[in-house]
Structures are given as structure tokens and as C-alpha cells.
Amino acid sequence: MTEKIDPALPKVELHLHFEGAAPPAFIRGLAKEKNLDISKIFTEDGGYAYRDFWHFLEVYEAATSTLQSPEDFHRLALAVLEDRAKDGVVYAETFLSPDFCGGGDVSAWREYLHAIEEAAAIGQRDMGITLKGIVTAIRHFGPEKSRQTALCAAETRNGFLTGFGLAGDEKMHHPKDFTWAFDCAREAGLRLTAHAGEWGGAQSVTDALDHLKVERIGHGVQSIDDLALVDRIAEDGVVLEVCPGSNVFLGVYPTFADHPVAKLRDREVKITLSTDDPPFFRTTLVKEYETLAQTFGWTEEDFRAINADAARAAFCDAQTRDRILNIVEGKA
């Protein structure tokens, strides 16, 4: 008989799109405010329409023109922080991007960031959820727009902007082409992480670690097609962002069952569980955690052992680091 999972175990989820976790609601709300015709774009029912992943990526950026102040993001924030904590979230880190926040300039971007982050404070106060960024370069715009998004992030980083990453589609350029991005990024002490194995196949995942450096893969599930990959993984404590939902909603894998999560875990592969962009996949984390506990038998238990995990790769202070650590081991 499968473990019934508390809804409100403490998580800390890793790999979560900014406006790829707007409420298709909210959207619908700035849309209207703005009188912009984005309505093809939703279902009948309310949900977004896409046909596959790079239509996704279509539907996404349209979605993602309601928002055109910082007053807008700052609101996005809030809405997000509520969804979280209705999942028991207590540690989120988020994927931004100066190309959907102001333009890429600078200036700009220190606006939509500060908005951001008053967002972040009054989710820390009122919702007890810690949010940190991670400024994301989208990988089909290319790499020159890449050195852009990499400067405004070195010089904006602060306590809450402790993170660069890759993310968009990943049949587009190679991973060497971004080196110059995430040097700069790593010089200025931010951490770092990519999107790959998702499409790539196992190869672009042993091409981000060998040309980006990067500590986290996001997604990286693919890395189960070259077991001495998935071993390397798991000796050089490289963690995996993994988003099972995400995955099978867009046929990454056709079934929960089918999907690597477990074979990666039962190989000494740290794992993290997300929900990407939940609106789109129509998930949340609580659906996340009863699938696979339903699919693998995982209990509250293991759980545990995966925000944990999830905790000591978070990129945030060592002191922010214990205190979720605590919480979500049970201490606090």
C-alpha cells in the first residue's frame, strides 16, 4: 500500500521558471488590463494551449508580454509565492531573465529586480518561503545576447541574485558558445547551472559540464542513456534539477513509470524534484510528490532525503542553508 504524503512536508524546489509559473488567470487579468488579444494561447478551460515543446516556447513568450513593468513582475512574484506555499514550499529558487525584464539593460533590469525582491521579503514575512534568482540567458536567443544577461547579472548581484543559468532550446548552438557568459557570471560569484538532457540527449549534458562547469544540470535526465555519465554525475556530486511531470507532459518520457528519477537515485545521483512550469503542465509539487510516490513507493522518508539534498545544493548562504535544512530534516 503507497505512503499517503503529507501535503505540507517542508520542500524546497530548484528549478522553477518565473513566468512559466504565472497563474494562466493572472495573465488573463494583465492581458485585459492592457487590452492586448493574447487569447489563443488558452484552452476552453482556462489552461494554456500549445502543441509540443517549441510551440511551448511560443505560447511562453507571448504570455510573458502582459508583463511590462516592474509592478507587473512584482505582482507575478506574489502570485507565485502563493502557489508555492500551497505546496509547502519553503525554499524556492526562480529562473529570470533581463530579456523579459526590461530589455536586457541594465537600468532597467534594477527596477524589475528590486520589484522582485520587495515581492521576495513579503513572502519571507507572510508566507515563511525564501526566494532566490537565478538570472537565466535563453539559449535560442544566442550567445551575444548571453555576454548581455551575464554583465547584468554580475552587476547586480546581491543576497537574493545568487545564480546563473542556460535555459530555452537546447537543439540550438552548443554549450562552448556560452563560455564567455558563464565565466564572466562565475567571476563575479554566482553559481551556476544549465538546462540540458531534457532534448539534448545524454551529449549535451556532458557538454555543459565539460565547457560551462556548471554545478546543477537542469533536468539532465537524459544523462540515463550513458551509464559512465551517470556515474561521473554521482562521484562529482554534480545535482540534477530533475521535473518528472515536465517531462511526461511534454513526451519526454510517455509515462511516470517510464520515467529515470529512480534509476538516477538508486545510482548515487542527487536529485531535486520541481514542477518547471507548473500552470503549463498542469501540475503542482503535491501532485509531483503522490505520482512518484505512487509510481516508485517512495515515502514521506525518502522525501526528506531529496528536499535535504535539495537544500545543500541550494544557492544561498550557509546560514540560509542550515535553517532550511532544519526545517525540512524536522529539527526546526
Second form
Amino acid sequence: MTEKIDPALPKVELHLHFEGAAPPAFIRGLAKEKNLDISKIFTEDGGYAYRDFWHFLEVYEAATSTLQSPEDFHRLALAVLEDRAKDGVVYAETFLSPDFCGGGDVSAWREYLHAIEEAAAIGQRDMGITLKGIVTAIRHFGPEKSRQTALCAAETRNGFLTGFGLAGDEKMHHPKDFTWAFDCAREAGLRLTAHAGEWGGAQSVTDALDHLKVERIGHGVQSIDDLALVDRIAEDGVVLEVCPGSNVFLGVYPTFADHPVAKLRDREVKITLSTDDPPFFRTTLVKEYETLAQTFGWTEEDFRAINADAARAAFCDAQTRDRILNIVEGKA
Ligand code: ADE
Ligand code: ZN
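Next block, the form predicted together with adenine, ref. the form predicted on its own:
Full assembly next; the chain just shown is listed first.
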């Protein structure tokens, strides 16, 4: 019999796109305030409407166009934190993009960042959630933009902004085109992750590891098609930020039962669990856990172990990591 997972189980979520976590009602409200007509990105029941992953990226950017000021991002951060609190999340990292916050200009970016950090402090004080930011270059915006993004990240790295990543259309450009940006971020002391192996196959993961020297991979699930790569990932302790509901919703795998997350775990790969862009995929972290428990028979003990691995892989200082580890292991 499937064990019932307590929704309040303390959770660590490492893979969450900030704008992608925006509730559709929040975006509709902003559009109304600013007299923007983005009605075509919504379904009749009020959710986000798109046909496939590539259309999703367009709809994502249309929704993001309503976020126009540091104040908007502050409000979004509070809404995102409130949703995380409902899921029992105690530590989250979120992908932020200067391209969407002031167009990549570093002084504008500083204001947006400040507004988001203020919301993070409220989240810590009032909701008990620690939030960190990962500056993320958008792959289909090209290598030149990624350099500017990396410079923004390097100049503003602090206790909140701890990582650098790469998202967007994995079929555009090659990881080696982003080496400069990742070297720049690494030299500035930022921790590194990149989306790979969501759409680009196992080779895309190998290329991200070889050229970007990241310690975590966003998704990485298509590594399963190259078992030598899976062994390399396990041996090197590379951590996969797995988002099963996202992959199923977008059609990377037809069902949870077909998803390789359990096989990857069986081969000693360290996996973490996240929602990616939850309202876009009509999911929550609680739903993900419930479906994984039903599909693979995972128990509360499995989820505690996964969350402990996520805490160890978090882009934070040792003191924060140990505090979160104690919480997820039930020692605090
Ligand atoms: N940006 C937002 N969600 C994404 C995803 N699942 N893959 C790549 N880029 C993204
Ligand atoms: Zn993602």
C-alpha cells in the first residue's frame, strides 16, 4: 500500500524559475493594472495556454512582460514564497534573469535584486523559508547576452545571489558558446548549474559537464540513454535537479511510470525534486511527492533522504546548509 506523505514534510526546492512560478491570477492582475492585453496566453479556466515547449517559452516571456518594476518583482517574490510555504518548502533557490529585470543593465538589475532580496528577508522572518537566487542566462538570447548576464551576476554576487545558470531553448547554440560566461561566474565565486538533458539528449549533458564544469544539472534526465554518462554523474557527485511533473506535462516522457528518476536513483545518482514552473505545469511540490509515492512506492524516508541530498547540494554557506539539513532530517 502507498504510504501517505505528510504535505508538511520539510522540503528543499532547487529548480524553480522565478517568473515561471508566477500564479496566472497574479500576472492577469498586473496586466490589468498596466492595461496590457495578454488574454491570449490564458485558457478559459484561467491557466496558462500553450501548445508545446517552444510555445511555452514564448508564453513565458509574454507573461514576464507584465513585470516592469522592482516593486512588481517584490510582489512576485512574496507570492512565490507564499506558495512555497503551502508546500512545506524550507529552502528554495530560484532562477533570476537580469534580461527580464531592467534588460541586463547592471544598475537597473541592482534595484530589482534589492527588491527581491527584501522580499526574501520577509520570507525568512514570516514564513521560515530561506530563499537564494541563481542568475540565469537564457540560451536562446545567445552567447553575447550571456556574457553581459555573467558580468551582472559577478558584480552583484552576495549572500543571497549565490549561483549562475543557463536555461532556455537547449536546441540553440552549444554549451561551449557559454564557456566565457561560466568561467566569469566561477571566478566570481558563484556556484554553477545548467539546464541540459531535458530536450537535447545525453550528449547535451556531457557537453555541459565538459565545457561549463557545473556541479549540478537542470533536469539531466536524458542521461539515462547513456549509462557510461550515468556512472560518471554518480561517481563525480554531480546532482540532478529533477522536475518529473514538468517533463511529463511537456511530453518528454508520457507518464510518471516512464520517467527515469527512479532508475537514476537506483544507479546511485544524487537527484533532487522540484517543480520548474509549477503553475505552467499545473503542479505543486506536494503533488509531485504524492505522484512519486504512488508510482514508485517511495516513502517518507526516501523523500527525507532526497531532501538531505538537496540540502547538501544547495548553493549556500555551510551554516545555512547544516541548519537546513537538521530540519529535513527531523533533528530541528
Ligand atoms: N525556462 C523556464 N522553464 C524552462 C525549462 N523547463 N527548460 C528550459 N528553460 C526554461
Ligand atoms: Zn527549468
